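The chain below stands alone and is given in structure tokens; this is the form predicted on its own.
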Amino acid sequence: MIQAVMVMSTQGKPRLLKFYSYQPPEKHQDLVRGVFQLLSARPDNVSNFVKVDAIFGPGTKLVYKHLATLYFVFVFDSSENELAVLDLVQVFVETLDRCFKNVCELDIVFNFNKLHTILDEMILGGQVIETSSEQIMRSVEEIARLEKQSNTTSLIPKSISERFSR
């Protein structure tokens, strides 16, 4: 099961935190700090798989990808395959790239709703439900279309609104 997804800057600022197993809100900052200290101390030429028993509890592992100024981090338990989760991180990054045309930290800061939508299309309750970037993009585009459509729908019939607009 996926326990958490984090996107954080190379300065340690969390840009996305999503926990699928309960963590008290006051503990979130400690978890982010612990993960950041662990990742920032690692050289670039080592494995992207890390055991994080001391931070998240026994049997938990972390897979991360460091791209530009961001760390994409997925925390999971022993029921998940490490390589499958690394592939999931890659799908997440590819989908963000497709959505934002070469994603950067500002895209994540200013479009956090879309980021959450993409993640929700991939993972539900800690279980991976979709791994196809194309399918995820279709779903996100459909959601955006429906949101746009619902924003333009008027509850007042045109004949009444035209009468009062004179």
Contents of the next structure:
Amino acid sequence: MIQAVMVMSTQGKPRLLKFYSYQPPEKHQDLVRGVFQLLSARPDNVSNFVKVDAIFGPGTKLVYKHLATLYFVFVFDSSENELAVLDLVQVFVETLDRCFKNVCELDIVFNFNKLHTILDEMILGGQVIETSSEQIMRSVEEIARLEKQSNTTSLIPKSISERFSR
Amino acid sequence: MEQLRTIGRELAMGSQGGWGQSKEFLDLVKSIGEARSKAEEDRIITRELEHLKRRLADPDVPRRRMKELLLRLVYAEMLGHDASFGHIHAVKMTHDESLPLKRTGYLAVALFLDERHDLVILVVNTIQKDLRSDNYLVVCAALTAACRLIGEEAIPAVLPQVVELLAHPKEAVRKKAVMALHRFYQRSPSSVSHLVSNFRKRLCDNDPGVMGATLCPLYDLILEDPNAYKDLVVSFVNILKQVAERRLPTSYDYHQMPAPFIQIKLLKILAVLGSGDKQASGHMYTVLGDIFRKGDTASNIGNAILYECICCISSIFPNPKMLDAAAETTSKFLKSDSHNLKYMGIDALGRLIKINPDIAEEHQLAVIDCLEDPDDTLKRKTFELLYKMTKSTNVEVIVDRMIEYMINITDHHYKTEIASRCVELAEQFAPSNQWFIQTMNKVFEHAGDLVNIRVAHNLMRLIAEGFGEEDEGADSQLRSSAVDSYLRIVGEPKLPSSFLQIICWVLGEYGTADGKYSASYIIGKLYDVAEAHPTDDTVRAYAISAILKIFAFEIALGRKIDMLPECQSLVDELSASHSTDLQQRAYELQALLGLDKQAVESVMPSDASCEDIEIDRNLSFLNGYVQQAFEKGAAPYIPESERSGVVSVGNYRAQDHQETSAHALRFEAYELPKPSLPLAASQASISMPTTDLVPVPEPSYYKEDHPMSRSQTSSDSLSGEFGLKLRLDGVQKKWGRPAYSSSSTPSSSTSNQQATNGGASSEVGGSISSQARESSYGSKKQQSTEVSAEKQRLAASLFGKADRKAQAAARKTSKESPSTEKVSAAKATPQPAKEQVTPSAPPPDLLDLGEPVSSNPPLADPFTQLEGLLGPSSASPVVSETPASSSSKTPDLMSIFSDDVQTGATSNSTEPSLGVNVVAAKKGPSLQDALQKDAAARQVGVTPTGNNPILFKDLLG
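One more: the block was the form predicted on its own; return the form predicted in complex with the partner chain.
The next block holds the full complex; its first chain is the one shown before.
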């Protein structure tokens, strides 16, 4: 199962943290630091897989992708296939790109709640449930649409009621 | 600066994203981005948190603003600040009726809390309600939160609703319900065990997405009990077949692969179900063959499926045809330029050799390439592979390699692992006691504090018992060699504690046994150890006990020895030590000195460490005394568990005595002994100069390297290409005698090793950067020559068998080297270093003596090489050799000789063919350079290193 998804900047700042197996909050920063030290020490042009037994416990691996100023990191155990997870990262990034039109780090910083929405469509409870970025986009857009709808519907009655109360 | 500009851009665009972030949030992010130090960042966030605290508590804040405040809180917590005051607000927001707020609430709650948190109880009710909602988005949000927050106790509260949702009209909801159920199963299998049949039902869902999701729980269930699901094998195979034949809607395609993730999951499941089941496996062969045939090795995901196929094939009942296909794909992976694929290839190879060990042979050079790759991940994976394929024939090379690598890593966790693997392999396959002890010494010297203390005890026992053979002479020889090596090593600074313990013990037990060293000499050494480690009580205890033993043996032999004054002062110091253990040992020593010969002999018999000690656990010899005491009116003993109050001092003493012999009487009041792994000491051991291991002085190699390479550029370039060609081709079993000039081999190979060592030791991360390596070589071509020579020797020693030829060839060249080296006025020192690389150096080979003349000619005449190419080299002796070498567990001299005969006979036809192949492939400026450039170009495209943040487009275009 997938244990964690992290997005962090090349300076080591976390941009998105999502843990699928429980990690105490006070440990989060240590994990981020550990992963960042590991990744920043790796030269370019090497494999995207790293064993992280020391950080996340026995049998865990991580797959990372270094894109522009960000590291996308997926941590998982032996029940996943490394290459497949690498493609999952790709799906995630593709979806982000569709979603934000030329995604950049700033998009991710400001819209991390949207990132969470996207991830929730892809991964649930540590298992991959959707891998088509189109499908994910469709769900996310529908959520956004319905949210907007419910917003307006909830706003109108309110304003009306406010008017009535005056 | 960069950040500023992008923020500017962002602001210029306005909140075009449509997610309505306020100026405040933008400012916050901006100021954090500009923060120059961690302290400044902390200050900003602390201020922000105070602000948020005020605002969140403010009842007048509009609800839409609340959403953003909460998101800011999540942001602050992500940066590592405590936002617990806001958790309750997140919980409150989940109650909200408006969908965005509810979703935000759920998001925050899922990030803030976990199943054990107190507030979860407040959320469960909301989740329960929301699972019944008409709005499927609300249901989805609730399911997502349920996955995260519902613990074992809360499962019954939501379970009925979740099960109902399995039949929800929306497939997204069904999918999530399946996953939630799976999650509940993971948390507490018993509470959902009656619902497991639901997963089977969902497997037939109309929606492939739901079916795919169902595979996740089924995989877990099948892992637990494969036999209960054997009936599904046919269904799984059918599904896989349909998926592979593109029967699914194209929307499930990913990069032109039909539903790859479903395929992978299915293959994983089949691997489990088919394991050791011939009948079940029989159903799978056809579809696996299909997938292999259609396999797309161009895309990443295609390779992922192929890799999974290999895993499946190596797990199910073996089928020769399938194995061939798997081996072929594996070799494609290994030959790939991509590190990821090489990694997968190594992993796949590790699986396949379990079934057919011969497969590894074909890929030996690729494996060795990976071993020397600058990529640490790949290197570790390769060590894992080597670990799996260790046999008694190659254990020396592999363990040496492992130790060499181990010395340079700083990662404690991995160092521990590799150290314990070295130990395990050495214990299992050690060719000789001598080697075993040397190897263990090395492991202890460099990672002594990281290996299990049990290993140290094993080593001591081994030295004491001498492998249980009856040959006393060999045993005592072993011991005296151990004593010799320890006396040499004991003076070194910063030895790990457990290693010192071994040293002290062995010196005490056997230091004077062979009469080579005087008692006072050994005592002096032991005293030095005790002096040098004033803080390590365990080492001091071992040292003082060892001194005691030496004294005892001397007294028993009737020799009178005087206490050295400094030793006396040590004893005095220890008698006043704060450690009662040390005190006792010191007093025992003093008491022992006053005893006569007979008494000492019975107290400390010589070489009695293996004798069993009879323990009268019931202390029956005290019965009379107890009886007497009872009669005198003493109170009977009440066991500690039934007693309350203070434990008397007398009990402590009794316990002290018992502790060494029996653990049963341990008092709870004592702390558990802390593991003897002082971090500082072990770190110190890492920073030990690696030059200690390489006994040869460095500079001489570099010096002699260059003139030689210049003097024979033509042959070098050819042989360089030869090395490259070897790698590209996978070299099938016919790399006889290398066709390069012999004179450069030994020196260059040592320099290669030297360089690797030097490079590694200078690197902090412990990984050898390719730059470091490259810079230490004169030219690229020369490097490949070196690598190939070194590699072949390594391959030969690792893989044995047919490759002995190569080893023999390497030996030949090395033997011829002295003469050529004399010409180039070099020293003969490289030889011993070379011997280190292949410790299993066979005895001098007479057959080779007539050969020196023919070592150079193969390159001289291209036409004969061409002839060699045309003549089929099918007469390769590999097949005939296999039984001979595989049957010989221990190095068999005869087989080596016979190999050489064959080598001599066939080398003429096999080796030139390789040479020409190379020439043909490598004509033109440089194929490799072009490939590299291409790789570099791709690299730039894929992972842009520039500062422009909008570069994903390059990737995704």
